[in-house]
Amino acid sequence: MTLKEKIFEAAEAVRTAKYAVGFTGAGISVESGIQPFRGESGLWNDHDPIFVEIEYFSKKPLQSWKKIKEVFYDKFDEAKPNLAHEVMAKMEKRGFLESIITQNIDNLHQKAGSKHVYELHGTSRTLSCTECSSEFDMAFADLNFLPPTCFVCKGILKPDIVFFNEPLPHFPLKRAKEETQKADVLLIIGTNAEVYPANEIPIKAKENNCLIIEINVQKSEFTDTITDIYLEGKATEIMAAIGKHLYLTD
């Protein structure tokens, strides 16, 4: 079967699905200029990930925050949703997609217009006080003065990103599991299935007889095990083609 035929098959599966859910990783945001964490061009090849270990942050918040600002926030401020994010938002608006489960912390799904997004690894949009647990929108923080401190108690603020050795946030994980149980089609985009426990979600979906569509530039651990329709290529190009079949893009 040609790629064109497989794209049509995937689009039809989404169109006729009773409950389609998206599952995204770093690969969907690469074309927005966001560096993936792993792989040949991964962040961890260029930076020692110690700055996002919770123990290091607790001991050296200033050093940690300097790297957090450089590696994450300076880039996120410039990044814009790409066509893949936009097509997923249009799919949700038209009723083709119920929700998105994402491993990303870049907020690009929300910027594109998606409403039901469950962020397994937290979000860069909010901060929490390490002392009194007060929560703040990122817009209130001035990252010219590091580390940012709480407006209530002057404690150190931490981004609501899941650091190494921290548990996943309860609510997104709970909702992700619930969405997986409901899904009859799971659209995987841009993830190599390397991070536990997020990588278990598509496996659970498959156990519930869910049809798995995978879009990746190269094969993942899912491809030859649980994937039903594998679409090899860039997320923007494949999603644009699927969007065209669904009359969402030109």
Ligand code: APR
Second form
Amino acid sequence: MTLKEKIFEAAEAVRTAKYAVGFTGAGISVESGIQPFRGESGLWNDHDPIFVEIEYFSKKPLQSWKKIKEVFYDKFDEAKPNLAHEVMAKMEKRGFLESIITQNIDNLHQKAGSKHVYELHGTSRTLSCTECSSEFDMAFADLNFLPPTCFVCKGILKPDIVFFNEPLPHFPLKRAKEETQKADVLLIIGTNAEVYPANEIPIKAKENNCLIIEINVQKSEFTDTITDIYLEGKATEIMAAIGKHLYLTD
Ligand code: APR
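Show the form predicted in complex with adenosine-5-diphosphoribose, please, because up to now only the form predicted on its own has appeared in this conversation.
Below, the chain from earlier opens the complete complex, with every other chain and molecule after it.
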């Protein structure tokens, strides 16, 4: 089958699905200017991930925060949702997509208008105090003074993103499992599928006979194992074509 025919097949599967769910990784945000973690332009080629290891953060919060600001927050401030995020939000609005399970912390799905987004790796929107657990919206933090401290007890604030060696947040993980229990179509966009336990979610969906559609610029750990329809290409280009089939893009 040609890519065009596979895109048509995927769009029809979404259109006729009883319960379609999205599953996204860093690749969907690359065309918004946010670096992926792996691959030739991957973040982990340029930076040692130690700064997002919870042990390192507890010992050296200032050094960790300096990197977190440089690598995440400074980039997220300028980033805007791209066409792939926008088509997914329109799919939800039109009832073609029930929810999105994302590994991303960049908030671009929400900025695009998606409402039911479950963030397996946490969020960059809020911070929590390491002493008294008070939670604050990022808007209140001034990252020109690092590390940010708690407005209640002066303890050090930690971003609510999941650090390496930290457990995934209970509620998003619970909802992700519930969503993929119900899904008969899972639309996977831009993940290498390397990171556990997030990568278990699509595998469980497949075990429940869910049709797996995957969009990526190159094969991932899923492509030759669980993927039923592999659409090779950039997220914006493939999603523009799918959106066209569903009469979503203007
Ligand atoms: N369109 C679609 N896919 C793309 C694009 C694009 N324009 N650009 C890159 N990709 C694909 C890459 O081929 C790769 O498979 O996106 C994927 C990005 O992989 P990673 O950088 O490993 O991102 P992800 O799978 O989300 O990583 C999971 O790892 O470091 C942790 O917590 C971090 O959430 C992250 C997790």
